[in-house]
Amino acid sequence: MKLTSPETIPDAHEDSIWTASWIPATEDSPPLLLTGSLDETVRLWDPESKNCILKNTGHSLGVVSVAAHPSGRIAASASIDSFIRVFDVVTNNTIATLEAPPSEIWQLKFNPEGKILAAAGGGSASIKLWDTAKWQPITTLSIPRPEGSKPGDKSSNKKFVLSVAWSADGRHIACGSMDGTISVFDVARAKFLHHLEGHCMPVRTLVYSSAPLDSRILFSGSDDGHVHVYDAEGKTMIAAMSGHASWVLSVDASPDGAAIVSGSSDKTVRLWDLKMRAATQIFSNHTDMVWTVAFGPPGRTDVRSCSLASVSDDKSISLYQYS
């Protein structure tokens, strides 16, 4: 597997770009790229023409996460203003506005069926779930307090939740915390299952394998500079991969299940071969921290190929082809 040299869209936003997500193709549209920035806007891009085709100014503070619904029709964005905005991708009309306490939303993910929106709940040490039919809260999945701790105990702040990921079968959901732990939940039973250990610093990014036979495999990236591979159901760490010189801010899994990609505050993007458990390509095209890397959906004619996007504090978007 390999990535082509990137094509870059410079100054894609007026400020740091922290988040990106691919909008799946529909009958009317090819896959599109959604980005969110500290300039308070969400923008939609045509990766072929490199043109911005929609600009959303619905937030009053920086946008920290964007997520695309599997239908390709709607998307959601979360901001430091403590609101989640759900909007129609074509018309840009607001469908719903979900409110959370300040700094309580750090990452958004729709479940594979698109029926639930999950949000990493920040200082609430939880994952918040919304029903996407009525946009009403379903439940809050709370990380258990350490034994012997009391309500208000400052140690609970270490469970500040930064990242969230759904398993490919939608049965499980995981979140990464400030203290380096990963918590795994059974969604149907709204039950905490167990922690995954191994990181010693904040876990800012999580993604389950997209390969159908590997739905229990979870990848994580941390401020400790490592990328870990877990059997999330067996509670075991399969591999720890190192190479980044600083925080790992984002990981994503290729649609073919053969590789993952990572972005870091060391300004690089790395492609990792999962059989070799090593980085096979390193890109240094960004001039500042790489906040998000995101694989696009597989190609219609070649399911082993897809696009990849990376976004950065340098205000640029880089687009690669994976095959």
The other form holds:
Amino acid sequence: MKLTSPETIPDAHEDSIWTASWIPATEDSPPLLLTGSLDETVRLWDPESKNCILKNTGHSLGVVSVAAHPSGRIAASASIDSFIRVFDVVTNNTIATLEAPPSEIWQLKFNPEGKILAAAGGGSASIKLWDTAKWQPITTLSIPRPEGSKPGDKSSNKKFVLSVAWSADGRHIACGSMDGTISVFDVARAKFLHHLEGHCMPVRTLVYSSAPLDSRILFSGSDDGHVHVYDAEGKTMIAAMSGHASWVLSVDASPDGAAIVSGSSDKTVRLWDLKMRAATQIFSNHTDMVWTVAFGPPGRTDVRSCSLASVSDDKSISLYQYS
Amino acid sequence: MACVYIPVQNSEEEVRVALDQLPRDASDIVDILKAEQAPLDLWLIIAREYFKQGKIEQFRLILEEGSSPDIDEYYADVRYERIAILNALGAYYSYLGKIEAKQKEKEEYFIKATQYYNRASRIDMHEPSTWVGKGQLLLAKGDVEQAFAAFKIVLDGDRDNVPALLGQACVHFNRGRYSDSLELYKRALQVFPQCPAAVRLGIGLCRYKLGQFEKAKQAFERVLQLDNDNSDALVALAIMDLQSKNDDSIKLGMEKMKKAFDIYPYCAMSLNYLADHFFFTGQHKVVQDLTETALVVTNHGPTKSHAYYNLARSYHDMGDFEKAGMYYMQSVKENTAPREFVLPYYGLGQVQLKLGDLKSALTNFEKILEVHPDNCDTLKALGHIYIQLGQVEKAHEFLRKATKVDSHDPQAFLDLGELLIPTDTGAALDAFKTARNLLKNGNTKKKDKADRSNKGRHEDEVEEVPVELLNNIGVLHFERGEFELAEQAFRDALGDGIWLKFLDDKAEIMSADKKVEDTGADVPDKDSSKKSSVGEELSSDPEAQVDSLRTAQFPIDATASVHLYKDLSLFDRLEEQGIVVELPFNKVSTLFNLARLLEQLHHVETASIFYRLILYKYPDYPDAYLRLAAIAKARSNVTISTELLSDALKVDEKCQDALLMLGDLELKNDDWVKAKETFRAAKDMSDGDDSYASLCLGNWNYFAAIRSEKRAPKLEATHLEKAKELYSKVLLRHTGNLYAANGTGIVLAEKGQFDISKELFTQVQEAASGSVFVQMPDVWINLAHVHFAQGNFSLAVKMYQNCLRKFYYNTDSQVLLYLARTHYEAEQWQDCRKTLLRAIHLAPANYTLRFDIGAALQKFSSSTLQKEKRTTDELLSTIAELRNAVRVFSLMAASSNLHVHGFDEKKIETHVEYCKHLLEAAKVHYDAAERVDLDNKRRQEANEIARVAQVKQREAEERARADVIANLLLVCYIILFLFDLLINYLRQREKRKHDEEQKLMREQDLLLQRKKEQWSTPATKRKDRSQNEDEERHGEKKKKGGKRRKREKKAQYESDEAEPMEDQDEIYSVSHHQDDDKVDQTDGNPQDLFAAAGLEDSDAEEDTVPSNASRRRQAWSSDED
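Take the protein just shown as the form predicted on its own and give its structure as the form predicted together with the partner chain.
Full assembly next; the chain just shown is listed first.
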């Protein structure tokens, strides 16, 4: 398990790159990388040639999240103005513009089947779900208020939802809050299940393991510099890994389930061996905070290898090979 | 059978006296001698025989009779025999005097001896034997010079007089002129080769003293050949053997010494040496017996001194310092020649050092140093004393010298290193390293030796490099930021133990790259070989062990995970699994330091395990609680942090650090009153002497001054004054206290004395850079604030950016806010906007930032609209931004239904309305601009027409000159008139629009004016504070952080980053303006929607206030609260 040294696309955007997502390969196209930036554009990249294929404008205020539909044909992007733009990857035609006022929109994730789009609803302390066929809202998964708190209570602010993750089987959804708690929901029943505690600072990133047997395993990264590993169903913490010097901004799990990668505001990207429970590789190629790390789809020639992308405030994209 | 025959008077007969059968009662003999008037030489022979047989009484009786006045009279002409008898008696009494220990008797004997010699002299002045006797007597009395004279008289007469030669040799020996002495002994031997063994003894001693040890040895051996029982020779040989450093000969020497002791048990010298020996074998009782005997039998100063020294040493070794001191003292007193025997001074110095009498010890050691200026131990001892006396310079000098004298003495380097720690860590580190290397080399040498002599058993014999030394090396590396070296040193210090399992867990990971490629099989191999080499067996299978370490840690219930840092059950589980959880006491500090290092390297989890391990084994170790509390606090786990601190306080009620940290946490929880009490308690604990506590209180006062919800200028001033007083107090006591200086700077800045405060901040900033432990972002921020306040925006921006990068990994939204404000004031709209967006992205839940960006967009737009000239593009982007502003505000307005975030709905709505209004206005402007463009086109067309007309006119003129002029003119006039009309119409239209706009602006100005008036009354100004609490609380948190930071200088526990202190006083001015609006609103002073255009205010202000700087100051002072 290791990462090759990165190839970098410098100045991929005009300003900080905040978000990235891999678009699965389609019949006509190899896997592509979608990035969103403070410069209010969303750009599409061919990882092979390192060329920018498309440059979408239309967002105002920085782009905070991009998400790709599993089909590889549709993608969604959201910005600070809390609009979600759903568009056709190839034509860049807008398919839908979504919003859920008064809730703002932070992280976006399509479910594994591609039927639902979930968005972290920030101050509304909830996750918003849309149906991807008609682009109609399905439901809102709200974090229950702690007992005894009044509606006007400020503590609700602490449940501000920043991040969201689907379990590999699509049955569960987890969201991370400003106060460090992680809430787990049953999607089918639209029911809150339980909290996972351990962090006391904002949880900006969550990801379920994508390995077949580990669908309960949830990884979280927090401003406290730790990466936690939970059994999201068993409600237990499996490991706490320290090493980042500052906030953990992004975590992604490798397709083979053996490793995770984290990006941090300490400018490093770390590869963590899950068996060892510690960082085996540390990359310092970025010169500013690393906002997103993302594993790409398995390679065409070698299924055991895949790409990894990291994007940073330094305006660059780095591409690695994981094997 | 030897006989003497006493001739019977007046007859031919003789009385035959068998010398071996002398009657017990000597008076029989005396009677016979007297009766028969025997010749005096017979008397002498018989007396001598008695003496030889040890019958001293009889010997004396005969001689005394033989020297009685009757005899004198009777044998008046027999001179030589009379003299011989007298001399014999003189010699006898000299001897008695010599061996007598009691002073009084001794003198009496000497007097008697003198009397006899004098009588002999009266008989014949020139008899050499009398002079020899006198010389011996004088020698015995210690009167060396006179003895010299006496012997000289004899030798002048007969230079081969053997006894005189011997006597004179003895004199020379005593005078220390050993070669002269040797010459004389040699001559005596030449003259009288059969002389007794004792002569050769003299030669031996002279040779010995002259350093000719081999010849001395030969001489002594010769003595022993002649006289098997000569104890002096035995002792001498024994001493020589003992002095050789060879084990075998020492053994031989001891045997000889014992033999000498058996022959003559009262030889002080041999007693001393025996005592020496038994001291080293540790038989203190024997030592005491021997030395006591020695003390009784000798009067010889140096020997006594040696005996006392032995005794003292023995007590010293047994730990009885009082007695040892006493005997050392005695030894020193008896010691007539300190140059030759310095050891008692050393012992005395040591004991005095032990008993705390530094001054006396100092003098004693200095005495030794006079004799042996290069004695390493003495130099070290002196170094120590000077350290304790606080004279660092001198101590330094001595230790340096010690290390120079003996560059292989690890102890000297150790001491030197310790001395250097506070002043020069680099040099200290070097000294420690040298010490470590020396010890290591020593060990390997020993090891080699042990290996050669006894394979396999070397482990026990090797002296470990002390844990403390390695620990110190580690700490010094740590302080110098050399973390890897520090870790290695700590690991060396800790050796093997359970911690390695946790550490190696981590270490494996670091080298995992390789291991993955390795086959799994050799990993356990490596482990097991490592383990067996250290000889500890925890469990047979290392893999299983690592697993059990993990299973003991995880999984844990997610809800319980919050309490992780208090959880010690991990070790219980490990013990259940049969893993030994051990932590030797001498390694606790090192483990703690290692944990600190891991924290610094962000391996917080391993660090926390180590802290917990310390607590598991030593629950009374408050520092571990404090660190765990600090870790929990850094992770925002306030509850656990508080609990850990109260645990620490349970262990140690007087733990000031814990109290102070608790106060800090209370501040974090917004528990002001409690926090103040805690700080007070902490301060009282140290009798008000603790800088940190004072600083905390100072900070508290400062925050109180700038925080009070209802701004009471009086209260504010008193708080500020109090804060300043506290800071200054600390600064007075510790001129180097950065935090106090920083605090003072802040207070000065609050009072508008920017230049002084800037100077202060700059100095603090310089001082703070360069240490791993001192992290003071506050001062950067403060400096930036001052630059900002003085209108020096570009510098302020740079400062803020550097601070963000250097201390916060660019993650601090508060500093970004400062930055945005600076951009705002500098009218760098794009930068301001982006900075705010970044801040929002970092702190999404901070709605104040959203408000701020809305406001910034609004301001940006309105300022564009007010510009004299603007392009359509500008207008287009203005419109886009206004739409964004409307979006932001309306989102906020809507979400405020859901939750409170400190903003008034109405107010936001007014913003929304205002922005919408601006948007419309902008559209109008845009339309207008478009129309102007159109007009311009038309005008150009009209001009074209006119030109064409003119051309035509000219043509016409040419064509029909004068006659048609009138007609043409008329036509021209008409055309021009029409043209004018058209232009006028257009202008009027434009002007009307302009007026409309002007009117709007005037109205706004009016509003602003009104508002400004309201502003100028500060009491009303801060009402909004409560609403802005979000932001404020944020600020408070930081300050506390900063405060805690200060502690670090004192106790390097806190590793979290310091945070700005001054954030609060500098609430982002954009929001400030907004706040003011809010005041208006909440005060029930409803205004029309233009009132919401708070942003216009600053423009108005800018126009009215002439000097830029003064305006800033005003802004500052209003911001100060």
